[in-house]
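Below you'll find only one chain, the form predicted on its own, shown as structure tokens.
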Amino acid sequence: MERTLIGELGSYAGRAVSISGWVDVRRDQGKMVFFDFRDRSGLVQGVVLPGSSAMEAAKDIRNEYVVRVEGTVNKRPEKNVQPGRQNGDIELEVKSIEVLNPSDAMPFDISGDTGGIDESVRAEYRYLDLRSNRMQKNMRVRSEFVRRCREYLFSKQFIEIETPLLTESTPEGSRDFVVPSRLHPGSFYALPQSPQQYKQLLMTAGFERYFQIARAVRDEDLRADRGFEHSQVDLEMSFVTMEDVMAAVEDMMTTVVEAMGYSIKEKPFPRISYKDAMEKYGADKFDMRTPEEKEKGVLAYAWVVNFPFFEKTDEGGWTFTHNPFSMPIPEHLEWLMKGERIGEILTTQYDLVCNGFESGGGSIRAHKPGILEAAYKAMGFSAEELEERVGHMLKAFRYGTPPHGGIALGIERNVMNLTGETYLREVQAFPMTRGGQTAVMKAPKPLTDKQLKELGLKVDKK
């Protein structure tokens, strides 16, 4: 018999069906055994009646067994209807049960919120943690958010292009995770902190509207809303101004989250300068909701603009605040080109904040070699260092790169806002622990001597 999803059983009243899934709850009443069966579409109560041929098997089945069940869908008597519960008006009369795979006793209870379970235990058994209702919901919200963003961008003539995971290490920004090269002993690839340079090169390539669901990897100190790995909706547009990009992103976010059933506090999204944000909120990410709006899950988006381009280093020089590929605001371009008033230069950076999180960040980019050269010169780079760092970008910009800009929207941060979660690990399938260990698998761990020899590496175990 063909499998029927549990969520569709309501339309099968009076008919024989076959379902497959997990035993969510087992209740032995002596003469009768009740079960709640679960699959990806929901729950249904099943009952094994006295004298049923399924009774012998039912006595041995426990929670989380994987089973195939055949039976008849019966309408419940009016007095037994359970309003508000999925399939509350039907019951599956079980005729036979086949155990597809038994389950050992569970290491922790997944019937409720698993947030209070020890983090290391949840990580070790993450595949079980993900069975819980909350984690199932979070993963489905994440999937829907990404799907709707992707569909929106396709509708606006964006093209999806993947960029490399093995790339060049750059000293700027966060620490890189590096990968040794077997073919080039002593040399290393880096995992991308973002697709920043590649997406700008795609603008040079003439695609005009690019996006991807990009993985970004950064060796940063871990905290509640930041991990070694994250995903982002990454997009770039040619022939645009700062206003164009912000309007496009605002329309996408409004379209996506309202279609998912969420309410936005204020439209258009308010705009606030970095200076005013720091004076009013003490931070460049803030929560504008009232306590009542927080309770209702309202989304309070805002744009933060007019960031300083540069900030002082501990050594007294200058470094960038966001990235060196940004354009200054038009009225400060001359200062940059002349190397004047460096600390006063504002950039075309725009951050999207929501409910206390930085949800996205982008800028209009430098698209001429002279502008990028001026930014690096302001930070004290010599001509040789500049060529070593971004020579390939300067070369590309000499071949008709159009003006362009874009943004990266953190998927985890946005899903945290949608679900009300406060930890990034609650919206990732297999997150790192706070100690930097992988879930389920045992990494990081040492390489074998054979692997080290192949890569031409020696490890100082001190």
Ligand code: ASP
Second form
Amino acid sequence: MERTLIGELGSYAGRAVSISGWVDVRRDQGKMVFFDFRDRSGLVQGVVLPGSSAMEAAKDIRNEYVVRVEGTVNKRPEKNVQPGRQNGDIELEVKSIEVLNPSDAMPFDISGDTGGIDESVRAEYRYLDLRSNRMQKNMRVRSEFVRRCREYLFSKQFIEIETPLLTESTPEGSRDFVVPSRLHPGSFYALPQSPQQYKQLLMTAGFERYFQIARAVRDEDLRADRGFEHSQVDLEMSFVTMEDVMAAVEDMMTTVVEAMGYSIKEKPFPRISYKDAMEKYGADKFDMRTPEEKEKGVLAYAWVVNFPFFEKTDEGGWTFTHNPFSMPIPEHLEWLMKGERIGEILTTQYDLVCNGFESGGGSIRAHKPGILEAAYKAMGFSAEELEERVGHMLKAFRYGTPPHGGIALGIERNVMNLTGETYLREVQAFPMTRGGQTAVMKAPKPLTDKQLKELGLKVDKK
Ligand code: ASP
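Mind sharing the form predicted together with aspartic acid (ASP)? What's above is the form predicted on its own.
Following is the full complex, with the preceding chain placed first.
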């Protein structure tokens, strides 16, 4: 018999069906054995009646066994209906159970919220943790968020382009993860901290509207909302102003989250300058929700603009606050070009905040070589250092690069807001532990002597 999904059993009353899935719970009441069976579409109660030929099998089966079950869908008598519960008005009268694969006893209980279970145990058995209801929901919310963003961007003529994972170290502000080269011993690739430079080069290449669901890898101190790896809805547009990019992103976010059933506190999204945000909230990420709105899962978006372009380094020089490739606001371009009033220059950076998190950030870029040069000069780069760092960008900008700007939205942080989770690891399938250990598999780990030799590496064992 063909498989029927559990979620569809409601329309099969009185009929014989075959389902496949996991034993969620088994309750042995002696004469009768009750089950909850689970598949990707939900749960249904099954009952093995006295005298059933399935009784012997039912006695041996344990939680999390994978089974194929044949039986009849019966309407429950009125008094046994469980309103509000999926399939609460039906029951599967089990005629036969085939064990497709048994299961060892679970290392921890997955029937409830697994958030309190020891982190390293959850990581080791992440594939079991992911079976729990909350993790299934979180992964599905994430998938839906990404799918809807993609669909929106396709509908606005964006095209999806992948950029390299093995790339050059970029000045994005964090430490790089590096990959040794076998062909060039002693030389290293860096994993991308973001596709920033490639997406700008795609504007030079004339695509005008690019997006990518991009991985960004940064060797940063791990925090609740920060891991080594995260994903971004990364986009870039040509012939646009700040207003254009912000309007496009605002429309995308509104379309996506409202279609997912969420409500937004204020539309259009309020805007606040960095200075006012610091005065009002003491931070550039803030939560504008009332306690009731928090309760209801309302999304309170706001744009933060007018950030300073540069900040002082410990050594007394200047460094960028957000993105070295940004353009100053038009009123301050002249100061940058003259190398004046560096600390007062504001950038075209726009950050989208939501419920206390940074949901995204981007800017209009310097698209002329002279402007990018001036930004690097303000940060004290010599002509040679400038050439070494961004010579390839300066070169590209000499070949008709259009004005452009973009943004990256952090997928994890947005999904945290949608699900109400406070830890990044709750919205990633295979996150790292706080100690930087991979889930299930055991990285990082030493290379063999043969691998080291091939890569021309010697390890200084501290
Ligand atoms: N590259 C920036 C980031 O990853 C985003 C952007 O400016 O588009 O934060």
